[in-house]
Amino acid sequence: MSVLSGILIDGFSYGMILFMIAVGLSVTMGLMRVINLAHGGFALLGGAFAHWLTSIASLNYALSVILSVLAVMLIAIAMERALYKKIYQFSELQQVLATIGIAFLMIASVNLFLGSTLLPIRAPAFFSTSIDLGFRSLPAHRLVVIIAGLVIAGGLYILLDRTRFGIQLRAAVDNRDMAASLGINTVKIYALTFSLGAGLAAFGGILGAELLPIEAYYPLRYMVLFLVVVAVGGMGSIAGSFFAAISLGIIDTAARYIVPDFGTVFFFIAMMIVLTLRPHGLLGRI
């Protein structure tokens, strides 16, 4: 029973981290129609800023998280206006090559200023305390991750499916010229959406640094995991990314508990099975 509860809780919290980072990629790939392989770089930048603010500038954790996410969102807006507005017009192969190049620039920048070693984020002592759930003691950090993931999932669903902003975004994606002729500021919509995705990646990178450590080569090390979540969930589907991240997180955690020598093999086996049966993902749009 203790092993099962450990698998479910650890897998669920791991899945939440994958979701928080990957959902922004799902939005940009599924709704904005851009293959952004530099997405993991925004998680790296968020973690790098948080490391500097907590470990070097000695700011408290909560303020550091807020400032780091805002900094990444501002960088994302600048990059979207300077680079990505041109990348939107590229072919798929050109998008892949261009965004990989951007990822390497992010890696080189972090490597230049902070080095290639692990970048620890000084978390509050509260994160190390244990919370008794009756059947298991749960580290407070895991509980914070789970709650944050649920709040983000609900907030994104409301934002994209129940607000004027979401309607305008879908209209801009379906027919940008027509949306602009109707008075929708498509430039602003694209910039805000891209910035939102980058901010979520930064937040997930910071909060998940205990399980996915921050270091200069973070985008290359974990990008495949984020792509798998998007592919299995279905591009553009918030609910799909959520269920895919949780399921894959639990599968990967169970494999590490039961057959640790096989690492992430079962993670990718699950991906292949799902995509064989449902090529567009669990909740993908055909």
Contents of the next structure:
Amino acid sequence: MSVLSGILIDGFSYGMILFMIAVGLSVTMGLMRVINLAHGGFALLGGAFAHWLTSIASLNYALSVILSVLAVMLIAIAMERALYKKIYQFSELQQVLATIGIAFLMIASVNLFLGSTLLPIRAPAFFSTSIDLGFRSLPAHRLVVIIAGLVIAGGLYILLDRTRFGIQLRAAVDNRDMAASLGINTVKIYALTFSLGAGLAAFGGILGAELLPIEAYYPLRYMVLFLVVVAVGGMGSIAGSFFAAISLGIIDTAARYIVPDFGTVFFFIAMMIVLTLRPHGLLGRI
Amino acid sequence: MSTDAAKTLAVTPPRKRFRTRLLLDLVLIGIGSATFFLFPENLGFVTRVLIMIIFVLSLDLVIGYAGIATLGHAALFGSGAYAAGLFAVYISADPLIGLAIGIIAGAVIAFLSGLILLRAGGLTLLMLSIAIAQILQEIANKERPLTGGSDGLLGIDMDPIFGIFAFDFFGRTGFWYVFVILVMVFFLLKLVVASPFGLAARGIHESPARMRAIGTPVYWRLVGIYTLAGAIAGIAGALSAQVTELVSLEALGFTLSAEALIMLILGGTGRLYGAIFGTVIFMSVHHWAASIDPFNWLFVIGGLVLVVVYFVPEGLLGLPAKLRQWLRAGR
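Starting from the form predicted alone above, please write out the structure of the form predicted together with the partner chain.
Up next: the whole complex, starting with the chain shown before.
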């Protein structure tokens, strides 16, 4: 019983991290049809900023997180305007290649300034205390991650379902040209969405640093993980990413608990089964 | 690109084209042999480049000719490498039998994974190909008693080729062994891409619907091409295991797949020469940048990749045609 609840809690919080990082990737893939292999780079940049702000500039944690996420969002807007806007027209393979190139440059930049060692983020002491929920106690960090993930999922739902921006974004995902000809400023939507996705990746990267440690090669090491979430959830589907991230997080954690010798194999087998049965993912529409 | 090819086909008489191509091939073989005498100190590196060319040629067959976008080609390289390496350690150290084992391993893995992969397309295929390579890597990692896990498979000690040519410390035998196999693979591929089988692959690349309409069993043609590419990637893997006498987990890694793709696009897809030039240039730049600055060479590689994708998307071999077009437009 305690093993089961342990698996569920760890898996759920792991899934939340995956969701926060991957949801931006899913939306950019669904909206701009770009296979962005550099997406994990935004999580790396967020983590690197947070490492620098907490350890070297010794700011407090919450302020560092906010500043890091904002910095990454600004960088993302600049990159969208300078690099990605051309990538939208590329063929699939060229997109893969161009974004790998961008990921390499991000890795090299972090490597240049902070080196290739692990970049720990000094978390507040509160994170390592344990909180009693009545039926069991769990580390505060897990609780923070789960709450943050749920808040973000809820916030995204409201943003997409209830606001003008959300309506325009959904229209653009469904049919870009039609949305543009109806007077929706798709260029602006693209840039804002890209930046929002990058910001979420940075936030997820910082919060998840305990599970997916930040270091220069982060984007390559975990890229496959994020892409799997998107592929299983279905490109462009936020609810899909949410369910995919949580189920994959729980499957992966369960496999680590029960058959530690074959860690990630089950993760990938689950993905292959889903994609063989549903080539466009759980909630993919295309 | 395809229309350009069609134009040259129409303009140049076939026999003349065949002769110039043959001449070019002989020049390439000459240059290849010359590297043996030009870089006696760096034969290890040169041999690695030759092995990589075989691997990228196999990738070109899959991506350039059949149009299958994959990011998991290392699965086939690694299967060949581990099969040949394990065979050498546990059964027999004869290089040619080991090579055959590598070929079979690459082909079998390609056939089995192809059955799943080739039903999908686009992003799904990319993801599945990555997943297959990762699963194989995980298995190799966990079967530590057999494969050595993350330490790599050690203890490969090859017998002499034909019982005569022993592998030496300087890599001279290794160089010629790999070079001869590369030339054989290259000419085999030239035959394949000009055969009805190769043309069918190209047709599927251009329009699967039309090929289906004229009666080509599209799925099975693709599985066939993928299996052949698996055999060739298996050769590359087996050679790498035998010559370097080590198989590490990187042989199944994502980085290898991605780098091979970069080399192919750099040279130009859909032409066998592109695989050769792209590999030579990429690996030389990589070698040079890493030896000058072992910490920041990734800047050079990343920059190179972006320059290629943004400015010469057809690859370096597409440059002459582009220049010609540009000159003609200028006139």
